[in-house]
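A lone chain, given as structure tokens: the form predicted alone.
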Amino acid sequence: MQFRNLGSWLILGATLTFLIGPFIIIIFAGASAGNSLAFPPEGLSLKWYLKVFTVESFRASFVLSMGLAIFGTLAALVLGVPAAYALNRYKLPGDEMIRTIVAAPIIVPGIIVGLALLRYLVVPLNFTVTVALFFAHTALILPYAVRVVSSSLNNLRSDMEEAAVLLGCSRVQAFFKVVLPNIRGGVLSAFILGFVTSFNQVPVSLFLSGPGVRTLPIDMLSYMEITYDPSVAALSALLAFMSVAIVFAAERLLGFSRYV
């Protein structure tokens, strides 16, 4: 029994080293005190995690990432929410084709997607890079929105709705009064989710960042191109704690794991 136990706490031990490794490795990194990216690294300083918020390239490069995040992910929601609804309170013809293909951008590896919309986008219609990766994102968290969204609407009785229309509201009054309500827990992690996978995007806006508009890992990307301080490694740690923040509030607040 304790050669078991024994057995089971290193492969949980490992499994958590091979998890968290890579992150311990990038923040003592960034905290080098050399002019060079090595681990270990040549003693501690915080000279580089001061320095990244004085690079111009990754303020706009930050600013841009987070602005597509946010609307990005509130045009996925306003599409995915009654498309959630629809197929989950009503039978649709084809349902099933709906879903798949709903869910076509993150079944499709992200290099054909970014491609696919560069060439249809960009291309023919002229669109501005922004508004390109707009799109692009919006239509990468619409897949996240209609799961997360739905999760939510199979928890909630139908006969709540019904009880509503009984009572005199509209099939667009419940919708709002009852069922949006009911699933504000869902639609706020799906909010969660979609702007975590945008914000950290890196195949699709790839192809559509163009000069001087960058999505921050594009922009960290071309960064490591000409300069290899360990800048790069102190900006990689301030954001993978921004996102295991994030989705550690999301988990306390609204029990994340249920949705997703």
Given for the second form:
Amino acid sequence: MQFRNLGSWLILGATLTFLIGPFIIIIFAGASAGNSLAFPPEGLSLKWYLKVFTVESFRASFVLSMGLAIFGTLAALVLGVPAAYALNRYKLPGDEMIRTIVAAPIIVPGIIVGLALLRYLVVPLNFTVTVALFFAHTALILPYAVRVVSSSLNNLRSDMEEAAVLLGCSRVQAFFKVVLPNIRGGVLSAFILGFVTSFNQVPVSLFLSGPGVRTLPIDMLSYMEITYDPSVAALSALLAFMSVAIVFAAERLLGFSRYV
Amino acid sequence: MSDAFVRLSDLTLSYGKSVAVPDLNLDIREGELIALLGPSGCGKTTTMRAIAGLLAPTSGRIVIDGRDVTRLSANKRGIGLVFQSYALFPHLNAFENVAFGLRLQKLPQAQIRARTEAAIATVGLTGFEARKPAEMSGGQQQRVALARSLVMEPKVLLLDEPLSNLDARLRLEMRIELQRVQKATGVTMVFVTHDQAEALAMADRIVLMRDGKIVQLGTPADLYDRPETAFAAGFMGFENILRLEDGDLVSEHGRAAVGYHAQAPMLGWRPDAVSVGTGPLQGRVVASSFAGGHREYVLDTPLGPVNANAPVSLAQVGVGEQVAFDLPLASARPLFA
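What about the form predicted together with its partner chain, after the form predicted alone?
Okay, now the whole complex, with that chain kicking things off.
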């Protein structure tokens, strides 16, 4: 009994170390007083955390990443909520295939998605980098939106909509007055999940970044190629804190984990 | 019949290629409480959904209050439906659930408030207005669902298995409640049930259905005392149904020469109509149980199992013993296929 307990504590400890260890390392690496990225840090200071805010390209790429995450997720929800609703409520011809296609961006490696989008959207259609990134992020978030919203729709009986219709609603009104208020938590959860996914996206964005237009993670990569200072670690730590804060708030406010 | 308030003419209802209800004709009078009774899959719920407008008929017509509503969408028919699951809106409290339809009509606030409160009072839920559905019992939720439909002053109120989700005590209470509400509001009510006791107790008329067809339509007394078919009789508690051939009673188990002559090809007896202790037939008791006013026997006979009720005053016959019994012609109900 004692031994089994010890074993499970070891496994738990190892898991937490793997999950949280890197996080702790970047927090301290970013708080270094020295000039190169190293762990353990050479003394402690907050100067790199402050420097992050002065780097011009970080500011621009942060705005781009934020915009992509917010508007890409909104677009994915505008497409994904009705799609989830239709797949959930109606027996559609080929609905299995639609489900697979919608889920495809999760299954297909990001590198391939990025290359395909570059080859078939950006090059022939001459999309600007920003537009291409917007489409790519929307497509990447869509599977999450459909899945999370679907799972909250599953908990909602369809006779509620019929009841609303019999009380005078049109089908569309029934959706907005009865369905949407009851899947609000799921939609918000999908938004947060989509936002975090988009914000942290690397492989697809890598292919679609162009001169002067880079998402924040890509910008950090290229910054590191030139300047090997702790500011990248500081920025990573800040972003990680942002993600954790968002998910923590979502869990507290909405019970986020019920939907994912 | 000219007094039909709801008229279903040659109504055919299908799901894809499978026909659930072929060619149904039914007239319902104004202010009537009518039961659609039958086993699951008999088309009763399908018929109800078609009246509500939730299912478009393949062919045929639905006329309500002199107006052809066959192609009218469900939200314009002015019909109420109390769902089996109640289908309350979980995000709204009892008051807002009931007020939902009135708010859609954009009525003045004062009127919405007054009508909603009146409907909530009608179902006896005053004081529960602020409760969310999750904070109410099944019986209370059903009352909210009832009030939510009643407040719209529907031409017809449909109820899908209204008592099936309630426990025995609440069931009796709700049965009386539904009848009271129906008399108080005068609304035409159609309810769907698979429970003949419910239909007999509540309905003014019963529509007994099987395989999408009406087997028999009549008052509870008509159906209970005078079922016309073996199916109807079986549903109404005629537990012993036997064929009549050349004066013999016949079942798949065997035959017994009784010398009966009747117009009908089949005869049915309730357990009460079988007399135990005397008679020309012999059986062995395989089960015996005390049921308060009477004792219920299951007899193993050459005709197969026979269910018989005997008064408790009669000397008890033990399990395994032989006993004489009679299926008297005088108390038999003649039945047709």
